[in-house]
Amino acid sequence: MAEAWTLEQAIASIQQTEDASQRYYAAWWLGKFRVEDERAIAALLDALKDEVDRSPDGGYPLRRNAAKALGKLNNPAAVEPLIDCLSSDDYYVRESAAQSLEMLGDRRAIPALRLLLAGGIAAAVKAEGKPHLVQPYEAVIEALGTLGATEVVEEIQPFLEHDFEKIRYATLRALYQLTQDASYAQKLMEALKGDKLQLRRSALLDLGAIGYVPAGTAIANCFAENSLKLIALKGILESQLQRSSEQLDADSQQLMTLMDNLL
C-alpha cells in the first residue's frame, strides 16, 4: 500500500499522530523514492523533534527513520537539524544522523562528530544495560573518513585495537581515505579471507566506498554474495572513472570485465 502512496499522503501520514506504524513508513518512504519536494524536507526535519512514536526503550523510532531519510535527500537544510541529532539520548538517532551526515558530504559536521569519540578507545564499552556501545562507534568513523577529517587520524588510530571487528574495519577505511596509506586498504583485503561471512560483508562494502583499485580480484574471488561483490566493484569503478575524468582506462576496463564475470 505504502508504494501506491502519492506525495501528499506520504506527507499527511507522517503528520497524523494516531498511526505510529503508518508515520514511520512514510518517513521511510520519502527515503526511499527520494523525494525531494520542499514539502518532504520539512516534514521530515518537523519529524526529527518528535515527542509521541516512543519504543519500550525509550527511543524515537519516527527520528530514527526521518534521520535516515534525510540523508538521501540531498538537502543542506538538513545538515545543521542533523547535527543537533547527534546529541540525542537515543543511540539509534545518533547513528542514523552519523550516517545521513557523511552521505551529505558537508564539514560542518565534522566537530559534532568528533565530540563523540570523546574518551578514546577506553570510553568505547558497552552502553549499561544495552546491546550497543555508548556511541555509534562504526557510523561516526566512517562518517569522519568520507568527511576528510584529517584533524582526527590520531584520534581514530588507536580503534584499530578495539575488540569489534567492524570497528576496526570502519577506522581501516577512514584512515586509508585520510592519510592514502595503501596498508590500511591491504588490512581490508586479508579481511576478505576472514572466517565469518558478516565480517567478510562489511570488508567488501568497505573496500568498495574508499575505492580501491587493487582489491578488484580479491573481492570478485571473495566467499560471498555476487550481489555485494557487484556494489563494492561498482563503487570502485564509480571512483576509479572520477580520477580519471570518465575515461576507460585499464583499471576501469579490469573492474568492468570482473563485474561481467559475476553477472
Contents of the next structure:
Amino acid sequence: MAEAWTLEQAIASIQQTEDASQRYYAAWWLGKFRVEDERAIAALLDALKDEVDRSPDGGYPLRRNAAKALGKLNNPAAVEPLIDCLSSDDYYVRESAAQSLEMLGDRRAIPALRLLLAGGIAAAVKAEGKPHLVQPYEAVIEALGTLGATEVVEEIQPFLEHDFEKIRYATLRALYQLTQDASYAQKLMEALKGDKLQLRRSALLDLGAIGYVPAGTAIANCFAENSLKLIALKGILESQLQRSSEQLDADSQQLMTLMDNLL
Amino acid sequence: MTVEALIRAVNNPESAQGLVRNVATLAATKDPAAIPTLVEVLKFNNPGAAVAAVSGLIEIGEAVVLYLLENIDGYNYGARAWMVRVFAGIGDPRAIDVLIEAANTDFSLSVRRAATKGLGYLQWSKVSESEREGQQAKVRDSLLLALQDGEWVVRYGAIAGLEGLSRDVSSESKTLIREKLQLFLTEEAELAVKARCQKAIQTLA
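Please move on to the form predicted together with the partner chain, as the form predicted alone is already shown.
Then the entire complex follows, led off by the chain already shown.
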C-alpha cells in the first residue's frame, strides 16, 4: 500500500526518474501529508521541469501534481518557480500554480497573475478544441483576491458579467476581499439557494474562504453535504478568531453551535 | 395514502427524484411499520433518499434500534455508514459498541465524525446504575482516542462528544476529561478545533 510509505520511501520515489507513475503519485503524497522536508521541496522543484511525463493532450501531469503539492509546503523557495509555471503551455499547470501561489500568500505573484487576465472578459473564451477557457480565470481571480491585490479591482470587476457562474463567484469573492463591500458577499449568499448542487458547493466554499460571518446560518441551512458546510463554517470561524485575537466572542460561539449541529 | 401504499411507492419508484420524495413522505408518517423499508433504502446508494430515510428513522427512535442491530449488513459499506448516523441520532445505549467501533476505526471520516457526536449524546437513563459507570468510561476512552484522529473534523466531533458526555458523568470523570482537554489544547494546531476545545473546557469548569 502506497499510503504506508515512510518519509524516506516517498522522497526516494519523487527523486527517482525510472517510474513516471510512481513519481507522479509521490508528488501528490508529499503534498497530502505536508512533507516540508528540504529534500522533498528540492525534488518537487525539479519535477516542475520534468519533460518525461506527458499526457496525450501534450500536458505535463507530473508538473501539475508538483505545482499543487508545493502550495501546501509553506516554503518561499517555491514562489519564483511557481510564478514561472504561470507561463507554462499546459493550462492545468498554470491553474495549479495559481492555486498554490494563493496558498503561499506571496505578493510577488501579483504581476504574473495579472498578466493572465490580459484582454479582459472579451478574451475569456474557450480554448480551441479544449474543455476549458484560455486561462484558469477562476484560480487567478481567487488568488488575486487572497493576495490583497487592490490594484486589480477595476480589471476584475467586468468578470462579474462572465457567462460562467464559477467565474462570477470567484469575482464576487475576490471583490469582497479587496473592498470589504458586503454586497458582494451577499450575492454569494444568494447563490446558496441556486438549483445546481455543484454551484451551491462552490458558493459555500467561497463564503468560507472570505470568512463572512453573517452567512453562517444560511450555510448551515443550505441544501448540500454536511462535510462541505462544516469546512465552510470552519473557514468563517477561523477568520473570526483571527479578528478577535482568538477570543471566543458571541459570533464564534454561534458559529460553533451551528457546526455542532452538523456533525 | 396509507403506510402500505407509501411502502409500495418506495419500492416501485418511477425516478430517482420520485424516490426521494416518496421516502420523505413515508418517513414523515413516523410509523414503525415503515422501519424495514426505510432501512432497505439505506442500501440503495442514493444519498438524497438515504438522508430522508435516516431522518425518518431517527424520528421513529427507539423502535428502530433492535431492528437495525439485527440487520446490520456487514458487506454493504454504504448502508453501514448510514446506520451509524441513525444510531448517533437516536442515542440509544444499545448501540454503544457499534458507535465506538465506528468512531475509532471507520474508513470514512464523516462516519467517524457522526459517531463521536453520537457518543456524546447517549440516553444514560436507559443504562442500569450498576453498569453506567463502566459503560461511560468505555465511551470516554473511545472519545479520548478520537482526539488523536488525523482529520480535524473528527477531533472537533470528539470534543463535542466529550462535552456532551461530561454532563452525565461523575465529578472524577469530569475532572479527567477536563485535564485531557487542557493537555489537548496545547498540542492542537487547527484554530477552529482549539476554539471548540476552549469552549468545552469553559463548559466543564
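Given the structure is predicted, the values throughout are model-derived calculations rather than measurements. Residue numbers count along the first chain shown, from 1. Here, rigid core means the biggest group of C-alpha atoms that superpose within 1.5 Å across both forms.
task = Would you tell me if residue 253 moves between the two forms by 2 Å or more at its C-alpha, with the rigid core held superposed?
result = It does not, since the residue 253 C-alpha is displaced less than 2 Å between the two forms after the core fit.
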